[in-house]
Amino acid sequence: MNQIKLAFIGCGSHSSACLQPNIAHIPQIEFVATCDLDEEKARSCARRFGALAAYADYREMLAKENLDAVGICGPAQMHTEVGIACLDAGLHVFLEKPHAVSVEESARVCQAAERNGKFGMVATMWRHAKAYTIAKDLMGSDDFGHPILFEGYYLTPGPRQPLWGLDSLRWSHLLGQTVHPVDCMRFLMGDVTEVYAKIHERSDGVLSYAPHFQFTSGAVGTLCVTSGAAAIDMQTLVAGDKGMAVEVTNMIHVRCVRSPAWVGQGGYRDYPTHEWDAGSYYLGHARHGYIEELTHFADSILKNEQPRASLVDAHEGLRICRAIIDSDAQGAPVTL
């Protein structure tokens, strides 16, 4: 098998703007069908992106089509319920984030994948962007050593009201936005053992929080997040114990601080940097990471390997997000 047979359930704005347009550029995928409660949306996506059929009922689609996997993109609760149904139907699943609205619901999805022997992947696409895979490769070099420090910030313009019928604005923002840097942080640094966080919430819905982390390795880190920014902006820095550091900005620029090559004036040593930029040409649609995550999902199924950003990875991300809220409420560190 050199292709997977894929269908997409959910043809809303994100699915039709950021995910389905990339499928035509991925030879490992045969785009079989689209599905949406609004059948005209399903037909429109099928026409535009090359799917062979369109449905308004995903159960009918599963019964009629010979599929290997489905992509699911809609409200968070849909990701959980439809995802479990598709896993129980014997299909691998690609779930848009958040894949669940609670740690407990996340566990249900993990259990469904395990009992059916199928793979699940959640669309935390940062770790799949080329800039972050370069950073991870650099961290694996002898010059880097072991990671000892993580620092990140993530500026977002919202949400400023609860989503998906939830009561908590804090939890909505963590589920909808902060899962991205948290997942990427675990990709770079490994598992988190302790979280200590403070949250500031204003009456206009603007949130700011600054969790501190300790990792299994003993390394430490911090992440500063706000929903009060004018636009999305992000940066990640990881330092190694041999003096090398790697910085990623907006998923398109990598800056690496390496060992000094000369002694500068003024009594200090100047540290040269090596830099990589994605440039103006990019094959995929929308942000970096969308085409890469779908390609990785297809490759993993073809190789019969668990994909990165797995359901277990996503579950751990939700546990960390929950610990951020619990730590602020308790005024104390939370152990994971």
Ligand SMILES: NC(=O)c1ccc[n+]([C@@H]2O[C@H](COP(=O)([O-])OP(=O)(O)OC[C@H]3O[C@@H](n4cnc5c(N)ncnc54)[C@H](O)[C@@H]3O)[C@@H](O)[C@H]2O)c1
Given for the second form:
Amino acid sequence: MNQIKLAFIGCGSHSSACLQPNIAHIPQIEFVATCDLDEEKARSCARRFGALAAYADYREMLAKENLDAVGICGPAQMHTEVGIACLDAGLHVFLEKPHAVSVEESARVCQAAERNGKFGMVATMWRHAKAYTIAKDLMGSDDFGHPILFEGYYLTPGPRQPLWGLDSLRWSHLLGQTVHPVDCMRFLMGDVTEVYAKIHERSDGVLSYAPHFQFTSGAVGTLCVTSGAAAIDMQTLVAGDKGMAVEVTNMIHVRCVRSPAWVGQGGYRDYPTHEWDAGSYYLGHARHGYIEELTHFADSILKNEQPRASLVDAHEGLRICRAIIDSDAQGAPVTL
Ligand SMILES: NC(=O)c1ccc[n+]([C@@H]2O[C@H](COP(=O)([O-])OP(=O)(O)OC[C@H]3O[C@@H](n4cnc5c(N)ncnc54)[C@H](O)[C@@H]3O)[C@@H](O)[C@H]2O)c1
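What would you give as the form predicted together with this ligand, now that the form predicted alone is on the page?
Expanding to the full complex; the earlier chain stays at the top.
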């Protein structure tokens, strides 16, 4: 098998603008069909992105088409419900985030993958962007050592109202936005053991929070998030115990602080950085990581390997997000 047979369920804005346009660039995918409750959206995506058939009912599509996997991109609850149905139908699933609206619902999706022996992946794409694969490689070098510190910020313009019929604005923001930096943080730093958070929620829907984390290794970190920004902007920094630090800005720029060979002895060495920038040529659409995450999904299925972020990664991400809310409510650190 050198191609996976893939269909997309959900052809709304994200799916049609950021995910399906990538498929033409991924030869490991045979694009079999599209599906949306609004059949015209499914037909339009099939025409534009090269799928061979279009459906309004995903169950009809599963019955008629011979598929290996599905991409699912719609409202959050639909990821859980349709994701479980597709896993039970024997398919691997690529689920848009959030894959579930609660830790309990998330556990149901994980169980469905396990009982069917199928792979699930969740579309937290930061970790797939080239800048982050470079950062992770640098962290593996002898000059980096073990991670001792994480710092990040994520400025977002919303949401400033609850999403997906949920009643909590803060949970909607965590599910809709903060799952991204949280997944990225786990990718870089490993599991979180403790969370201590304060949330500032204003009556106009602007939220700001700055959780502190401790990781299994003992390393510590903090992440500043707001929904009050004019546009999306993000940065992460990790420092290692051998003196190297790696910073990634907006998934396109890597800055590595390391000991320069050309500086003599004595005193501190100021700003000795090596930098990488994604440059002007880019294959993806909208943001870095989208084409890479779908390529990784297809490659993993072809190799019969678990793609990442796995459902278990996403489940851990939701537990961390939940702990941010619980810590603020309790005014105390929450142990995971
Ligand atoms: N990873 C990212 O950077 C990123 C960015 C934007 C949005 N998203 C996520 O993408 C998801 C979709 O957001 P959107 O803005 O595209 O929403 P949207 O409302 O534009 O699209 C959702 C589509 O799903 C379809 N749908 C719903 N239930 C269905 C079903 N049972 N069968 C088939 N089709 C069904 C709807 O008809 C609609 O066309 C959200 O969960 C959001 O969190 C992710």
